[in-house]
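Starting off, we have a lone chain in the form predicted on its own, written out as structure tokens.
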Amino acid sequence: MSPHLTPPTTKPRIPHFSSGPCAKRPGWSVSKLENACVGRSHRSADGKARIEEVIERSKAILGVPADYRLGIVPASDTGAVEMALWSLLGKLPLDILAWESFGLEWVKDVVDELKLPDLNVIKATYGSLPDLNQVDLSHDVVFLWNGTTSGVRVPNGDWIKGDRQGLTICDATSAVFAMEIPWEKLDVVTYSWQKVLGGEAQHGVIVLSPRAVERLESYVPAWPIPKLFRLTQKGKLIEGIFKGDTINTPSMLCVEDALDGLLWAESIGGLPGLIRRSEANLATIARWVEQSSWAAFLAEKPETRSCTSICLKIVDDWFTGLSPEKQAESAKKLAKLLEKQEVAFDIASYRAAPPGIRIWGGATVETADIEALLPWLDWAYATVKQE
């Protein structure tokens, strides 16, 4: 019998490798929420103090410049991105980059909903990054820092000029707290708590540069803006959003959970510690991929490989010889087999991505659990192939 057909003996201690909501931080339990300000108004002194603490600790850990504003907004990262698109676009031509499903969703919004006339869509296929040299920085630019469904990230911000005319609007939800973000190159950054810090869903975060604030206070879009997206009132920024006065009622349980994640991040060395943990997970998988006869990174270039949403494709001749339908079926079988063994939950590729597996490698995932998972991947693939 092939050694790959013999199940490994060691399982990951925590088999949570979902790309969102992601694994809770090591040592987390629901008891960590016992001091949550529940049953109280979020506008009470205690409730607002909790929200303000999340804002201030987030800015400190991420190194957000003092003159940038960070606020908690509704509807997760999606709500934060939509808020930026609806509130800021339309003044200048737009370049929008897309190389995976969420980037394509933002393209759909600006084409079908906002109907922007002066638009340049710069696309790439799964595994690749668009040609950044095509971006015209006299235009507004919308892009992702890390493609959550493709495992392809922007390697750096060198392509963004400091004297740009347009705004740079970046969906960084699976990048912040795990990758260096060049804040001075970005005018709007959005994310949610449910990714690298393993927080609960439904709340988004938007970060605005002074240039973004100036746009908001000097430009009114041609379309109506729903209340949930409004960042200005009577031509001025609603400063309260960035001081704990949220647009709508937040979950104080989620706020407490976000605070717990931030305190944990501080305890392991802040942003450098978070990045080290995530990069160690990527390095562990990279060493395994180098020896693998059947798996490879979906990201074509090493410098664009994500250290959070680590996407793998199957390159074995048996698999590539299957029809697209059979490939998708086999990849799903592999993921279900691992779930049945309680070895790995939720690691199937995103439904619109090429068939394969996606392993979350963010900072809340222990490298020891990644190491324990890898032999199981070989076992599951060999088992599916034999069927």
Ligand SMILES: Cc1ncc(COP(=O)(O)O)c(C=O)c1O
The other form holds:
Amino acid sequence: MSPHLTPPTTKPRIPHFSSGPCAKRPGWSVSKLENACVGRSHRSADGKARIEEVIERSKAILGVPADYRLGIVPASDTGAVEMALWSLLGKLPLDILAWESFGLEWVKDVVDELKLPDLNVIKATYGSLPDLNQVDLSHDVVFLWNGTTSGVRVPNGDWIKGDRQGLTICDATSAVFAMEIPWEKLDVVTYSWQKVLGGEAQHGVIVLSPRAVERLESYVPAWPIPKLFRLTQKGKLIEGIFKGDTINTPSMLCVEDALDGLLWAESIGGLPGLIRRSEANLATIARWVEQSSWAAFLAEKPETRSCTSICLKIVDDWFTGLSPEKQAESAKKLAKLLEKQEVAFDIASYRAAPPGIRIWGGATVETADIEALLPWLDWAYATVKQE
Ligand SMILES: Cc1ncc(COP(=O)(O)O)c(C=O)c1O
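Can you give me the structure for the form predicted together with the named molecule, which would complement the form predicted on its own we have just seen?
Next comes the full complex, this chain leading.
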């Protein structure tokens, strides 16, 4: 279908398609936080019970194995990832995968900050995935489950085969609650609250396998570990972190909001329900892309297409004939137009990614809103092209 200039008549009911903070769950309002344990110590019985409830419900919904630990940590997903890198790396050689901006951030950490000597960086460009068969599982491995800024995800954990000697450390912040995570193949999984369940930001979650705990208790890195990242004391895991005794003070308003998101997740059928909603959003966009004359998935292979951060590139001759600067400008204009119409907020592609569109399709986004958005994309593209 060709792009057209007549604006569609129906707007998405909720135009929140940002990839983080993501849309609040359907039916959310500030009043849902009325019972938050505010003005109280997070270490009071009531405060701690709320934090523990978040931990237990998260584990149950995600199907985290009983012998894994899940803790709430400072500084969002970045805090959780860096806590893992600083606490665990250096014992074995490291294979680190990067195919978009966040993966490259973790490469920077291990190269420039930790200065790991025995390092294998396996890279791919935006839209593709590195060759997963290159990963040596006798090494530690750091990778993203879903590359939020390119919309490329690992299709599964089949490449993590047999008995591994190293630890698999996975930044899964834009994947958990929307994709199947093969926990037994992963030793560290991190995420933050503002993604698939649309929670409030600033708190990270770290999930540790027994093997990760064994490393923590048997290995002391050569570099200092600030209190904010410290998971052990006198060579033993600080078990309290995984039972609601957070390292420092959390926001009890955010805790309440996380709880609200988890209760909603349970009400729609738990993880299968969440995955179904997100996959339906991807399928809706895929059907539209198939007949689009100008948009295509940035992710080259269908099995790597993210159902959360759905990234599209512009393949129309007019656009590809523009200079890179003009392409960036036009893609930005397109996003601005939609914002002005209050049809879609925050859908310009990530600043370091190829110019295009990124639509969040996590579980809190209604498929009806994605359906309503798609004709607007055609309208906005035609308008930008005509200018
Ligand atoms: C894959 C990935 N890693 C890390 C981050 C940073 O997350 P946070 O802001 O929760 O620290 C993001 C944010 O979008 C992300 O998508």
